[in-house]
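The form predicted on its own is given below as one chain in structure tokens.
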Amino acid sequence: MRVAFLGLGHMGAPMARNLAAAGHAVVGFDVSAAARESSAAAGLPVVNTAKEAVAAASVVLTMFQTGRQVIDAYEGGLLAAAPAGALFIDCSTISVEDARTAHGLAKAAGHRSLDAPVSGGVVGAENATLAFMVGGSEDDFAAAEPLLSATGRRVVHCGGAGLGQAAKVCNNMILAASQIVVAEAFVLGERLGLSHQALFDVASNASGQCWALTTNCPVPGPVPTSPANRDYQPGFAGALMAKDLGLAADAIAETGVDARVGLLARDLYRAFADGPGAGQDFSGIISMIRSGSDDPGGRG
């Protein structure tokens, strides 16, 4: 396929490279000159404008930071510059409402559209092991599945427009809450005199087993590949988790769900991201928990 890949950041750049390695004709663009230069140095063809990137593309794949950026790009000439009937796949994590707006804009311009947010972080993007949660029609999903499979291990059709984003906010709410309680458990274990390895050996083989423990373990040692072993370099940054939990909180408010744990996770990650945690892996929240434990009144 002829693919325009827009957004060559920590996630987008390795995804674009994996698509090119799978034999697709990929052209990249990013608003950052440094990102363009880095991708070009890695062998990916890049151009200097988004419109130039999409001009001959059968598929336009976007990886942006916000829903506003997606909508502004679509309305700002991206849809008009693409060939008729192009398949727009947005892999950004945005609100369900914004995803449905983007779908409507693409359809009105004579294009096809999917929302396809990802899970798996930078490691998943680099190793082509991402999970894609896809919203849109069955026909468009069938057309996109071979492409997405080139950069992901699991591609799931979640339903109609916006439902990929719905799955993403639900998944990340689970992830955030589990990462927090895993961190709390390790700090509690420390205070009780339990070694990190002993707690890991028990919980990873018992009912406490979860991804936040066995892959993203928040203490160095038990899982050598976890961010805790490299001073919490992301990974998936705390600022991004705070953003995603904000989207979850918006959905909670819209639906009236009694999701107190999810909202508490939002508050804790907002506090973490307001401090040094913004650029750390989200498992680094264990540092905030330790700090608060030294002064119980400081936890708010």
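Computed from a prediction, not measured in an experiment: that's the story for all the values here. Positions refer to the first chain, counted from 1. Take the two forms, find the largest set of C-alpha atoms that superpose within 1.5 Å, and that set is the rigid core. First, how it differs from the form predicted together with nicotinamide-adenine-dinucleotide.
- For the rearrangement between the two forms, modelled as two rigid parts, a shared rigid part is recorded for Q280 and P234.
- Interdomain rotation between the two forms (smaller rigid part relative to larger, C-alpha based, rounded to whole degrees) is 11°.
Moving from the form predicted on its own to the form predicted together with nicotinamide-adenine-dinucleotide:
The following holds one chain only.
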């Protein structure tokens, strides 16, 4: 398969390299000259225009930041420049609504399409251990699976158009809410005189057990590999969690679901990302909870 890989940023560059290393004919493009240069320096064949990249592609993979960028690129010539019947796979994290719009545009232009957002972060992209959540038809999923497997460890077909993004948004809403409440429990324990280790030993073996506690533990000590042990260097940055919760809030508004905890998590992560948390791991929200607890009346 000849693959055009567009969006050679933090995630896209290592994904494109892994695809090429797995033996696929990959050609890369990014609107940023710096991104093109650094991928070229790493050995990836890179071209200077999107049209050149997709001209002979059977698969067009995009890894941009936003839904707007995906839709603008699709409408701005990408779909028109690709051979008929090309398989468009968008791996960006975007709203369910934008993903469905992108599917509609691709279909109307005579192409096939999948939404395939990932989890696993830059480390997962570099080590080819990403998890892909895929939305689209069975046939298109079957065609894409060998390719996605070259850059990931788990590839799950979640259903029709947009349902990969739906799975990503739902998972990250669970993650955000559980990370917040784990942090609140540690701060509450501190105020009650309970040691971090004692709370960890109990909760990690009891019904409070969850990934936010046992892998991404927000206090240093109990889980030596968690970001709390390295000044909350990400990991998964607070700004990205705030972005994903914004997409969850869009989906909540559209569907009318009574998801008050999810919306509160969005508000808290927005405040965290607007402050020092933008570049910190999202477990660093414990510092905001601690300082809010020092001055409960001063909560924003």
